[in-house]
Each structure stands twice: as C-alpha cells, then as structure tokens.
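Given as structure tokens, the chain that follows is alone and in the form predicted on its own.
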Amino acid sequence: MFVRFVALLALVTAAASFNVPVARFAVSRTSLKMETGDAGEANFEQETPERTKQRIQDMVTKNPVMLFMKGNKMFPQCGFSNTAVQILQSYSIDFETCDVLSDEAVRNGVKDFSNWPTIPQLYVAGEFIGGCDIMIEEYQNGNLAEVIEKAKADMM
C-alpha cells in the first residue's frame, strides 16, 4: 500500500511541476482524498466518518447481496470469510464483496454502520443478516434461503 502511495504521490508531484491540472482525485481503496489548491498543489485529506458511511450506504444500497470481508469471494483472507462465501455460493446467487483489508476506512466504517463488531457483516436487499455464525445459524434454521430467494426475485 505504501508503494502505490509513493507512486501516486510522483505521479501527482509529476503533473504538478508540468502544470498539468489535476482537479479531483479519490482514492478509494485508502482512507486517503487528495484534491489540488489554486496552486496545484496536492492535498491529502483524511476521509471523513460521514464519507465512508456514504460509501458503505451506497454499496449495500446498489447490490442486492452484499458482503464485506477479509479478502474477496476469489480469495477469501479468513476463515470466516471463507465460510460466509460458501455460505452464499451454495445459493448459486450473484453477490458483491468488498475487501476491508484493503479499505481500513470501510473496515472500521462498517463496524459504526451495522453496530457489529466483526467481519464478515452480510447485507441481503438492504437489510444487515450478521456476521458468520448468524449466516451458519440462518442457513441451518432455512431463514437465510428465504431471504435469499427474495434477494434473487428483486434481482430480475
């Protein structure tokens, strides 16, 4: 992460000393939003609590099935990852994931969001389920096939 900093930074800087205007640009993989002054310089700026809310608000929002994780359904970084992906494949049900090992803001920002403290946290149609051992609870009851059926329905 600190490679792709430095890189970004001599890009920027780069761009900077051409006069090039760089007028906007968000990182959102980092917790990081850097915008140039009138000068051209480079700003950084944290990431405020109410942006990563949005940002989180916006993923659950814009898929039916959503999952933050450690890791992605490709390459789960956990073992309850791993076992929220399973879960959720067994489905046959397209859903999204979002790596919070790679977004630290969205990794403690989701937290605030569903008053979780653990991750993987399972949003199906809007709706926080929980994390692992709720979806092996809700999977084992059926509750969680139900929920998912819908999920599928709203899909089409």
Second form
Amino acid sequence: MFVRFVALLALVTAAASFNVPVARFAVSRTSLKMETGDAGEANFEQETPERTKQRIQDMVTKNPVMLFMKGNKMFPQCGFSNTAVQILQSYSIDFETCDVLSDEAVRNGVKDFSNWPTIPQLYVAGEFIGGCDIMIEEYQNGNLAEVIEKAKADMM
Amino acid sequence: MFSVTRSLRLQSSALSRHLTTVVNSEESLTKIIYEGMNQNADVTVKDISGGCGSMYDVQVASSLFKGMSKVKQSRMVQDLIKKEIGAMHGLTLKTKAL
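Can you give me the structure for the form predicted in complex with the partner chain, which would complement the form predicted on its own we have just seen?
Whole complex next, starting from this chain.
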C-alpha cells in the first residue's frame, strides 16, 4: 500500500518535472490578476471606474503635456492621432502619450473624464485643450503655441 | 409555407422593437443639429466614409457660439448628437462663431 503511494508520488513528481499537466491544482500568479480590496480580501475584478479616473487624473497632473491617443509616438494607429503627434512634435517639447488601444479602461474612462467622445485628447498643464480638429485650428492660429510655451515655462 | 413566412415576419418586427440601433445619415444629423440650435446655425454634414455612414465631417457656424471657447462650441454640438456619435467610428467637427 505504502509502496503504491510512493510509486504514485514518484510518478506525479516525475511527470511534473517533465511539465506534463498531470495535477495542476496550483493557480499561477500570472494567470489570474489578483487585487486586494480595502479589507485585504482578494478580488478578481477589473479596475473600478474610480481607480481609472484617478489614473487619468494622475497622468494629466504629472505630465505638463499629455496626449491620449491611439497607438504611440512611434506608431500612431489612427490618422487623427498621427496628426496630433505631428503637431506636438513640431513644438520640440517633451510630451507623454497614453495608448488607449492597449488600455480599454482609459479608452472609455477618458471620454467620461473629459466629457469628450473622441480620441485623441490633449491636456496641457492639466487643462483639456481639445481633440485633433481643435489642435489643428489652434496650431494654425498660433494659440496652441502660446499655451504650450506657457506650459514649457512653468515646467522649468 | 404561408404561415411560416408570416410568423417569421412577426418575429423580426418584435425583435426590431427591442433593438434600437441608431442609423445615421447626412440628413438626419443635419436636422438634429439645426433644430437643436434653434435653427440658428449653418450646418454642413458630409459622410466621409464612402457612404458607409460610419464617419462624418460636421461643420457648424452660428452666432450662438459667440464668446464660447472652441471646446465649449464643440461640446454644444456633441451633446446634440451624443447618441449618434456612439454609432460612428469617428467624426471631424469644426465650429465657427458668426
């Protein structure tokens, strides 16, 4: 009886070492996103809207020039986002971007946060400037340069 | 045969009552914005999705925009077509104060 048990144990151990999925009762840390709630309890939920809002608020506060876009500076994934990036790059300033295509929570959350239905969205010094259309117009009439210069000066 | 097609037709109309899909068109969008601004606006809506109704170019000029920031002007139009924008893939919106 005992011998059988040892044999079985040896078999399972051997199988496990060969990565054969014999008895996978353990849940790997990477497969489930575990978050602890306020009481320290584990909850397997998605990020709450409040948490998303906080993240967005942090992004627009910490970064003087913050662009929510599709894709990133190197690879914009949409014509409007690309235009927004080009405009900002023409000012030779540092700016941060958030790729909403890889952050579904922010993709939806920023639309509520800004009360604006489309992406891209530009924030300068924590203030919502507008989307691509407004950026183009303000770029052409020089207003955007003014706003950015002021933010640049405040950044120093 | 007759009864089968009739029951199918009844089912589909009941189904369509439960599904309220927004179907945009240049005419419907123009009307919503024009009426929403008390007929005090020059509204031009163009389907720029090649007739698919998924992307629009909207231009609105109105004296109602006077003194408003660009963002506020845009928000005013967006609020009028909030539901309609939800059914779009994208839109360009230019506003002008008269």
